[in-house]
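Encoded as structure tokens, the following chain is the form predicted alone, with no partner shown.
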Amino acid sequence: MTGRLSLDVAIIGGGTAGCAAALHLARRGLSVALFERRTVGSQASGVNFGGVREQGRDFAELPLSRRSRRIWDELPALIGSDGEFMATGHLKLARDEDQMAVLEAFATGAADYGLAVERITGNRLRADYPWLGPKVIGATLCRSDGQANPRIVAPGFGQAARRAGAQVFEHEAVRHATRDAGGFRIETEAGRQVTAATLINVAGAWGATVAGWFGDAVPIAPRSPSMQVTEPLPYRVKVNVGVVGGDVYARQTPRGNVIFGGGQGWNDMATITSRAGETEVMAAMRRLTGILPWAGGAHVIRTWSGIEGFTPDDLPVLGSSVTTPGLLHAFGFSGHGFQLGPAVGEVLAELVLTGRSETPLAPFSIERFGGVLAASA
């Protein structure tokens, strides 16, 4: 028996959102413990592309994304590290007229949210970005977007949460949780018995499983984006680069390595194992050289993947449980949650402390899926 804990808030999942929630709640004086089955930031929060972008999002996400972008500028004061965040801009590319129309529509709609997106075509495209290939016919640029190092952001929030007084238990998975009149009762695989007034489910691709313990039904598909990095090349690309449709995306570090992704890999949820798909890696390399021809012939020195939960509409579940008072969910970020994580943590803290959030959450309600399971015993 590891021991017993009595808490105000227990958190399942050690990604950026969970660690940020722990930080804000601990700073408000609540007793908080976070449980992560491996290490903080070991899954989707830590193995993604590292893009910090507002451009290209569903408009329903933009208020949350805009809030999060402000927090990225405050990371040094908030957690004691900048997470290697750089506001490099995000350049979204079109390879045909239909794709350019998609970019034009987003630029127009984004203005309603106060997000500035520039249209770039013709001679200006070639003059400003001479390293682009001839297949690219136009682009839009969001200058406030950027990139960060996903390997250090969630751990940075985790360390800050510990300094604020939260308990962060790594390599300690939650076996099961229930709720009775006395609150939530949680058992970890280490044998720890925990009671808590509030439970936050930020379990990533396993979030639907945790929700199912309480009868909340969410259809989640686990996917594993294939990621690659090249040997150092001459430093040309100082912006994040994506394409309409998302079949390839790339950024270059100042050291010269090109980090890029596209397609899906393989995963096994039972063993928490994932890897990049060989066929998908080769296809992503071909697409990369279609937009960055000078990268042809570069050696790929590492591939990797992780496991992320995707919802049918690609929007996250964020907010209160349908079935269980005191249970909050934040999962299903569908491959684009890295930029949102700092704000999601703030939102979760708001919901615990006040029962409401200043950010519109209706589009992310778990109720949109309409299903309720029979709660497990």
Given for the second form:
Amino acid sequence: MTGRLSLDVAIIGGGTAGCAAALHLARRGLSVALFERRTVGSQASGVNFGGVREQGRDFAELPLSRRSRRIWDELPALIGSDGEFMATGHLKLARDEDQMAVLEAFATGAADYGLAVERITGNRLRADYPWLGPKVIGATLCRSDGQANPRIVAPGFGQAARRAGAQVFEHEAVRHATRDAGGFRIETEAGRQVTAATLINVAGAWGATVAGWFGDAVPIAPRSPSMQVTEPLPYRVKVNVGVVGGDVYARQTPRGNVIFGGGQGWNDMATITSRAGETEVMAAMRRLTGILPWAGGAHVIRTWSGIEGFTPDDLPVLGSSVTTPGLLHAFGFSGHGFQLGPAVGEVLAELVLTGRSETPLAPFSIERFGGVLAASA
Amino acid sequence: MTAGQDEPIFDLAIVGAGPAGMAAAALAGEIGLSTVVLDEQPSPGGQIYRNVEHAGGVPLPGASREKGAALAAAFRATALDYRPGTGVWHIETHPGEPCRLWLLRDARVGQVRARRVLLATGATERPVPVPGWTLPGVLTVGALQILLKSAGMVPAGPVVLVGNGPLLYLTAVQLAAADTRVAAVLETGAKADLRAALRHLPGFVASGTWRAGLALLREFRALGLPVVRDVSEVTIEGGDRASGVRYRTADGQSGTVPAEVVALHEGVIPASSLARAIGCDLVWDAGQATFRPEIDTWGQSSVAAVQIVGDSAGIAGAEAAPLAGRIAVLEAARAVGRLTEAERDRRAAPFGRALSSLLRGRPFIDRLYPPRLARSPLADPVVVCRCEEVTAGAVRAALASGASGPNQIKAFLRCGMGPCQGRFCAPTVTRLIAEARGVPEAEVGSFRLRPPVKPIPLAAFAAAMEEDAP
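So the form predicted alone is up there; where is the form predicted together with its partner chain?
Let's see the whole complex now, leading with the same chain.
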């Protein structure tokens, strides 16, 4: 496992964004290696809810999200798998008038970005979605949203990157990285010595740690959304369902399993373990039976979680380092990065190749946190 | 119900009231540990001494009715918080805090807290994935026994027993007692197994466990059933349900017997779902061809507050289980400050000697009845994961396209993600990976398990939350 490697680009983290960046850069002929501590898609990219959603996002994220949505349609051509993506629509529910106002405000604003969101209330709501509980008073539907299987998306990008010539090292954590006149020097836990002209930090919940090696300060909180799945039920809920405030969300697979989440679980960054929180699981179940009462008789067969980095404003860090030329960051997706991953990979490749991106990135600048650490290297 | 800060914290929570759990609980009570016993069955006894308190209960091999009844009587005589009909579906362990056990009883979710946990969850039948094993009409002998005991549900058509081990003989004897004649017994033992076992005969003789085994064997032989020995390449035939069993004999001949009910059995393996979900380290047991929790002589697992005893820590049988349970309780008592180390050692010594003697008999049984069908090469079309209908071929294809371990197979194929959480497919998936990569199964490992370890009705949670609401 030991050896030396000299690269154009080194990537730390095997989530969707890192694998997609590796794919695009390798296709452009650059020498690329990606280092993943476990296996590709082990944390937030691989074990999330599986929502592919533009509705409800911060407007600052919509240009990036719109770009990503186009890629979701092209996945078979891009990576040789559709990731089980289905444009089922995302139905966001309101349980009172205030929540309905939030939905309507988003629908109005989204139109400026070319995103169509329909208002659905009254008889049409009951006719189209007869499985909804009585507490739901209205909803908005974004038909172009959908859902996919997160367990195969990041690995699909990883395999495609490999086929394109990128080296994807799994079970190989990066111990430390520094930069000197010769570029980046990276040492892995396996003892491999790597030099690279460019370093991409897509280390998810650990992104702030990597940024800290170079003095870039980002306040990140590791959280673990609680996820649950039921035994297969008759296939009724064909849209991806959320609520204003996000305290419960659900979707049903064609096989019939209802996947739902809500609340935060437990994690330990030192041992890289996480699990759904028992109290949160129970609260999410009660909320689920509020919006989908017919699921109340189902059995929950499994719960799980992963570790994701959340920023104070729930927007990611995406762009160049403040302190270190050639260092790019993309992390802190705050629980809604799954849909964005494919576009983030493209943006990172653009930044490496041209130094700029066609997608506005100003809201994601690391400078908004204003801090520079004393370099710990 | 959720916070429960004013609820008592037990010294010890025992999961399972089979021979290990009953003996452990009785001793815990005697020592004065505050103890809660959580068991799925309506009465003590576990699988092996199911219904032992009532006349007519049929004990399984390796056990005597009197011993089971005595354990149950001592258990009943001890002051304990005994909760029958209670499933444990998750245990939270955080260093320095009491464990929190999540329960399901009468379709309601609840919890208890305890400083120490003793898992005595017994054994489960080893899955035997042969072509046709998922057809209606095919079950395990354990499932067949349960059908027999519940209101005399006797199979109508021809019954064929396939596999090996004492439980196979016992089932034939029990079916005969219920006026059901077994059409054929297809035994998967080979002559080489007997030779391998004979080297361990002295230990077996010294252990004394041979008496019950020999008596059972005599009873089985007296039935005069058609027995075919040394069969391999078993295929269960049928369209929408089982209609026959095809097999190959030692001399290369192939045979077929008609069957409407086919019961498969190649021994038992530890029921380790809870231990896995908690995160206890597992170790590959080559002699028993299974993973089991890694424990020391006190039953201590890799998780500080959790001990594991009886068959759930490695198959050792109903005679050994009570001894292991008592030894573990003495260590639990030391851990909570109730016994000194010297007292623990003094009291554990006789149990330890008796246990060592019994364990010397185990290799003979393990060699005599090794899993054969369950370890035979698997054809691509054979279903590996029953819940998600994943075939051996699909697992091989995923391995060829880059999946490296059991958890990736699970992620890519949903294999092991169904309601059983891999209880039926985990051993097979590990074996397929080991074959494909040319490495030992020990190195491959097994699925991670996520709570709940058994399906929980959503309504049970909703009910618990409402009680909790102000």
